[in-house]
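We begin with a single chain expressed as C-alpha cells, specifically the form predicted on its own.
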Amino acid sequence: MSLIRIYDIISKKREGGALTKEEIEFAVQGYTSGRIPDFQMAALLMAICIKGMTDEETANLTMSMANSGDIIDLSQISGIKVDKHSTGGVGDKTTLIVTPIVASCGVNVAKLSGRALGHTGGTIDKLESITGYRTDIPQAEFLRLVQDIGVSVIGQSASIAPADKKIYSLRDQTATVESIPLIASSIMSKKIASGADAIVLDVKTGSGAFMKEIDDAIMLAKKMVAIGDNVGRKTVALVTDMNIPLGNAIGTSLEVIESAEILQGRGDDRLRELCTAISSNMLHLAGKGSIVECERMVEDSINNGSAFEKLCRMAHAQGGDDGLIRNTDKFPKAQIIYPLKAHKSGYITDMDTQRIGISALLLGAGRQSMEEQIDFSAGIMLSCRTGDYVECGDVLATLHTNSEDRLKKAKEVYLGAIEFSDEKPIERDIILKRIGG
C-alpha cells in the first residue's frame, strides 16, 4: 500500500493535478486531529485557490468534512426533508417565513441555522429576540418537535462537520476565503451533516452579498448543484438579487416583525416573491407537485392563515412568547426612533447594500464578533429603495437605536450608501437565475 504524505498532495494540487477521496480525506482528517500543521494546510489551501478542484474533488471535500462531525439522523421523521440555505445578505429573513409556510403545506423541516456575524443578520439572533424562545434544545426533543409540529428552527452545533470550522477560519487568514470550490464545500457540508434529503440554495449577488458579481454567484451555484447531484441529494439553486436589502426591516425583531406581517398577507413584494419561489421549490423537491401547483399552495397557506399559525406553534413550542408574533406592538421599541431625510430631490439609483447593512450593525443589530451582544430592539426600517422618487426632507429610513453615538455613525454611513439621479433606474428582478432540479 503506497503511504500517502501530505507534501506529495500540496505538490500534486500545486501542478493542477485531481486529488483522489483517499488524498483529500487525508488532509481533511489529519489536520482536524491536529497531524497536520496549520503552515501545511494553509499551502493546500492556496494550491487550491489557485488551481481550483473538479466537481468530484468538492464533493470528496463536502463529504469528508460533513462525516468529521454527527451527521444528523432525521430517518424517525416521515417524508422527504428538505432544507434551504441563503449566502447571506441584508434583512434576509426567509427561513423566518419559509420554513412555516413548507410546514403548513405538509412537509416537515428540521432547520439549524447560525448567529450574525458582520452585516449579515443570523436566523438564530432573530429568533431570540422572541423572548423565551430556545434554539439550543435537545437533539430528541428536536427530532420531536420536528414530528409533532412540522418544524423546528434551532441552532447549529460544535459538532457539525468540526473540520470546516477549523478550515475555514485558517482561510479567513490566508486569503483563500474567495475560492468557489471552498466556498461551495464549507455550504454543502454542514447542509449535508444537517440530514436534509433535498436542499433549496438561495445564492445572493450584488452589493450587499458576498458573491458581487453575477457570474460568480452562478458559478458558485452551478458547483453546489453539482456536489449535491454527486452526494445524492436534490439540490435546486435560486441566484437572487441582493443590490437591494430584502423587504424593509433589517434587524433582529424588526425582521421578526416583517416576517409575521408576510405570513399574514401583508409586506413587501420583492420578500414575498422570494419566499414564495423559495418554498415552491423545496414542496417541488418533496414531491408536493409542479412548481406552478406548489406556488398555489404556498399562496393557500398564508390565505388561510395555517402559515402564520405554524409560526406562532413553532415560537409557543421552543418556549417562545407567541404573543409578541400575534400582536407585535409588544416587542421591546428601541429608545431612540429617528427619521433619517433626503438632503436633495431625485430617484435614488443606487443602495449600497453592505453598507446599508454596516449601518444596522453600528446601530446595535450586529456583531462583529461572536462575544459581542445584539441590541434585538435596533435596526433600520426602509421608507424608499432603488426605482423611488424622494424630495428633499422625505423620509429615506427610521433608525433605531438605544445609542446616540451610535445614531450619529449609523446616520453618516447610510446616507453614503444612496445615489440619485434625475432618470428612474431600470426595475431590477429579484430572482435572477434557477439552477438544477
Given for the second form:
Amino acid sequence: MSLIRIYDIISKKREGGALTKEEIEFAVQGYTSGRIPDFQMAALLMAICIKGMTDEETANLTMSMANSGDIIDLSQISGIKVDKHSTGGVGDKTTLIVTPIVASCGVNVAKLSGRALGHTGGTIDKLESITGYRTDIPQAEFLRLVQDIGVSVIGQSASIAPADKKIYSLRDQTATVESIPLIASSIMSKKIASGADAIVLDVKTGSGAFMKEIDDAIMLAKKMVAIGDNVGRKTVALVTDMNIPLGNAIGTSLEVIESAEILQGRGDDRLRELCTAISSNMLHLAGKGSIVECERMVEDSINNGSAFEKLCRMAHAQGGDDGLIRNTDKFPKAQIIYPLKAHKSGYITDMDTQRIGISALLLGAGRQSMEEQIDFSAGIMLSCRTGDYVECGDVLATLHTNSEDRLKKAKEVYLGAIEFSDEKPIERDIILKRIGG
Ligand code: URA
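Take the protein just shown as the form predicted on its own and give its structure as the form predicted together with ligand URA.
First the chain shown before, then all remaining chains and molecules of the complex.
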C-alpha cells in the first residue's frame, strides 16, 4: 500500500516545500485516473501557483504529464528531429513558413499543431483552408510522409499528454492558469510527447500575447529551457514582440497566401526576420552549422525556390490542392472586402493586438469555442501599423467577411484598438532576447 497521501502533498506545497518525483507522479496519475478528486487537485494547483516550483519539480511535473499518454517514436526518421512551438499570437503563421524551410535544408520536421481559440489563430485551421488538406492522418502515414518529403504537419491527437488536458481544464476554472511552472510544464509536456530531440520556442510578449510583460515572458522562456535541459532535449527560446500583429495577414487562407509570399522572397520584413531566426536556430540545433551559416542556408532555400516547393509538396501529399498555393488568386474570396479608413491624422502609437485578434474572430476568422466553424475567407489585411503616419481617410486595414453584421462589430473593435498621437513612437525590434542553446 502506498504511503503517499494527496493531503500531505498539498500541505507540503502549501508550506513551500519541494515535492519529490514520486509525489508529483502520484498526484498526476491519481488525478488523471480519477482517484484524486477535482477539489484536492485544485488545492494543489493553487499552492503551486502561490509557492512556485523548483526547476527539478517542474521537469518532473512535465515528464509525468508527457508520460500520461503516447510518446511519439520518431526513431525511424533519420537525423536529429527539431520541433518548434509558439506561445500564440495574432497573425502568427511561422509554422507554415519555417517547417518547409527547415525541411528543404535537410532537417526532417514532424510537427503536431493546434487549432485557433479566442483571439489567437491555429496552424491546423490555416492548413485546412487549403482545399482537401488532411490534418488527421494516422501516425504511421505521418511518419512515412516525414521520411519521404521531410516534413508533415498534422493536428495534435487526444492521446498526447492527456493529463495536461485534464489539469489545464481544471486550471481554467480555478484561476490557476497564471503560474510560470504550470504553463511551462504544460507546453513542454506536449512538446516532449511529440518526440523531437530538440525544440525552438517562440515566446511572445505584448498586447496580443499570453505574457503581456517582457519580464514574465523571459521567466517563462528560462523555465522552459531549464525543463528541456533537465530532460535531455536541447532547447532554445526566442522572446519576441507581439505588440503588433505578425505580418500583414490575419485569418486562415489570408495567412497561407502571405506564407507563400514569404517563401517566394516577398512580403513583410519583420515576419521574414522572425522566420529566419526560428529556422536558423532549428537548423543550428540539428547540427547544421553556426547560426550565421544556418541563416545563409535559410536565405538560399528561399532564393532557390526549394522551401516554397517543399510547402507545395507537403500540401499535395496530405491531399491539399497545391495549385492554390502556386496561384493564390484561386483561393475563394470573401463577399465583403471593406477598406477601413482612419477617422483622424497622426502617428499610430499603439495597436491593442488582442483586440485586433478579436476583430478578426468577429469577422469569422476565429472561434470562441472549439465547436464553432471558421470562415476560411475571413480576416484582416493590415495596411498601417505602429509607427506609421496616417492621414484622415487613409486605409488602415481591409476587413474580409461574408456577413454585414459581423463587419459592423469587427469595425468598431478594430478602430478601438488603434491609438494615434502627433509624436512618432520608438520602433520595437521583433526579436527581443535569445535564451539557451
Ligand atoms: N498553453 C498551454 O499549452 N498551456 C498553458 O498552460 C498555457 C498556454
